[in-house]
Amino acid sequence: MSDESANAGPMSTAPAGVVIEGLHKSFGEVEVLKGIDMSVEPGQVVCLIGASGSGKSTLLRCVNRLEDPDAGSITVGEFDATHADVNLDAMRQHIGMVFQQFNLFPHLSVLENCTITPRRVLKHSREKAEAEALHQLDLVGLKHLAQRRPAQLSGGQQQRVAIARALTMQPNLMLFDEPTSALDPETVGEVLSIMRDLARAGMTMLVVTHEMGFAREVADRVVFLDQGLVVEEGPAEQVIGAPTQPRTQDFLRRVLNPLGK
């Protein structure tokens, strides 16, 4: 990739593929990842899945420069993201990202939760910001609770208005780090109903999830990591349905029936 375009302005408006080369990441002494390569086309769901610890977060926190790689290439639509150049600013404005916890400012309305973005990094007027932010509510189901502060809301609730809240940028790319896992059971449908409606309007996802059944349905591909490094790969049917890998089989195996029966 040339340096123009790894230091470009905005993406284009289409979905934007992720590339993964090499990638190495390092906490002190521990390698948590060894070496990745993946990818992710455009319009593709893609489904990262693993134990604890296997490097699914930090893959995922290091294609939106939240963490630094120590090695590797990560390329974003028209960004190299791991260029020393790359305006981190501007591809940062195409990718929305849900974290496992909700990340919402509990002293702001839902309303301005998902206005205050838009505002101060895209200059949008009051006007603007708040017509798309409604209109983003009103998709997740939540246009009626616009004016409650976060702790009015069920925990559900508050992922659907964070999820509203990243939409807002209108991104080419969603980032979805555990999204239920701090969900009570009965509300962790809410939250995947929403990201199935996302997946089926052809936004491009990188998804974290131990939700074996959501990966099932709705993955294009699902990737599982083991020790930082990419065990089996392929159609999520294949996978998760008929694994071939035995790490993956025994993985897969203490996930779909914990009792061992």
Contents of the next structure:
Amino acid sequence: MSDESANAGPMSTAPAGVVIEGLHKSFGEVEVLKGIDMSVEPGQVVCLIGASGSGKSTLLRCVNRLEDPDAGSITVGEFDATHADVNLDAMRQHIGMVFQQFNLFPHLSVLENCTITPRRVLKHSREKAEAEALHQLDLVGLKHLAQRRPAQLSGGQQQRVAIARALTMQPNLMLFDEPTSALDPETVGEVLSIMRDLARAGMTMLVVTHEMGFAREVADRVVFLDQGLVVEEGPAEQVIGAPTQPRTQDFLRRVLNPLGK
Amino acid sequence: MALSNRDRARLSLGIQAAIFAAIVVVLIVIIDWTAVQRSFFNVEPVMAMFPEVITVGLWNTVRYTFFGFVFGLIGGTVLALMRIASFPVYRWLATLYIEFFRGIPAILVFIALGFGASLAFGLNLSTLQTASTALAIVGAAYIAETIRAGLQAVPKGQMEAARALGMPAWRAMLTIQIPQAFRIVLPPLTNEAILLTKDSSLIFVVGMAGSAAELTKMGRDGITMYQAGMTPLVVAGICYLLITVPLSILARRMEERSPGRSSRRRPKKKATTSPVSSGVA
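Condition change, the form predicted on its own to the form predicted in complex with the partner chain:
And the full complex, kicking off with our chain again.
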């Protein structure tokens, strides 16, 4: 913990696991999470599925404390995310996050989007930060667009830059909050394939998604949330292919066959 | 005789043009143009105002306004950050300041600094200090509300993305939110600069030495000095327009290609599954 929270010195790049116990979260009168217990083993990919309003995005956002849980505990690698004294900035430097709306910084170039945090927060030299950023942009196939502004890119390209930006911080864990929900259908594939590559490279990933095909192929485990509770969890093949809970069956039937045939 | 709609519109335009032309003709005939020229455009005696009206008057107006604007911008930014702070005392203090100085006439602030400050605290402020401080105090109140609106117009996801990357709050504010907010508020800030340029004339109530005179003072003095009717005021007015018209053209240009337009467009939310997913499965 003390090694990790200090910015100086070499960062551990080993994948981190997540353990969530008894997590509660309310917005005003509405209780969104009603006692969640779940975990992600280091190097595993876990997909969170469930209807809108089931609490899956809130759960994800509690992990890097964009939302403050009301009760319960979350551990990310060596960080106790819910401890009062946790250094949130240091913890977040080890947790990459990809948003539904990309949230690239529109006033900065693609390259600057990927270098600003390593330079300003990790105090990397410009040369080092740019070399790392170009390496990550190359991995998502967008090195040639490094000088462009985000507004000049397609949605799929913007999301790939957002992934590269998160990876320049050498995270031990990646959080994805419906990364393809705002994309045009023809660009969904390019983002999913990068996420699949990342999973194969051994990254720990927690993914909120409606892409059942992706979950089935890439996820080690799938967790189905309904009304703030974990209803069913297990290997992807089992939860999506042969769900045992009626609510899971009902949800999957509606998602996989929207026309109800 | 039935007129078509188009004919009726043409007839109406023709009548309006005829009335307008008639009014112009009547004015040309009845107005004493020599009197107008004598009192508003009496060029010869007023040539004596040059070059001082530019080198002293315009220069001082620009100087007072510039420093007033710069300090007003700094103060306004601090007030705007206080207005959106989570600590309520900051919010109350900023709201109190803003409501107070937006609610009183700016001329009170000029009088307070020009006369009151020396009476109450023995402060002896120069004209530049008085004018730019008064403008900064008043300008900060207006600028604060403009900047607050700009800060709140930056999508919430920007701050979240910066914090999720591990930026401390102050760093995210400085490198992500404030630069984007300033892009959004550049046109209204330019309008603020125009208002301050005009308000710099209020230093007139305090009085000043000839070398510190700005445009309004020079125009007012010119009336008694040159026996040229209102012409010195016309000269002063044109000098103000030399500053304000380019600024307002600049503001309109910036508004037309506002950077927020393309980037603030929200991507559309898609249905829960896309065709690709069934392909992968």
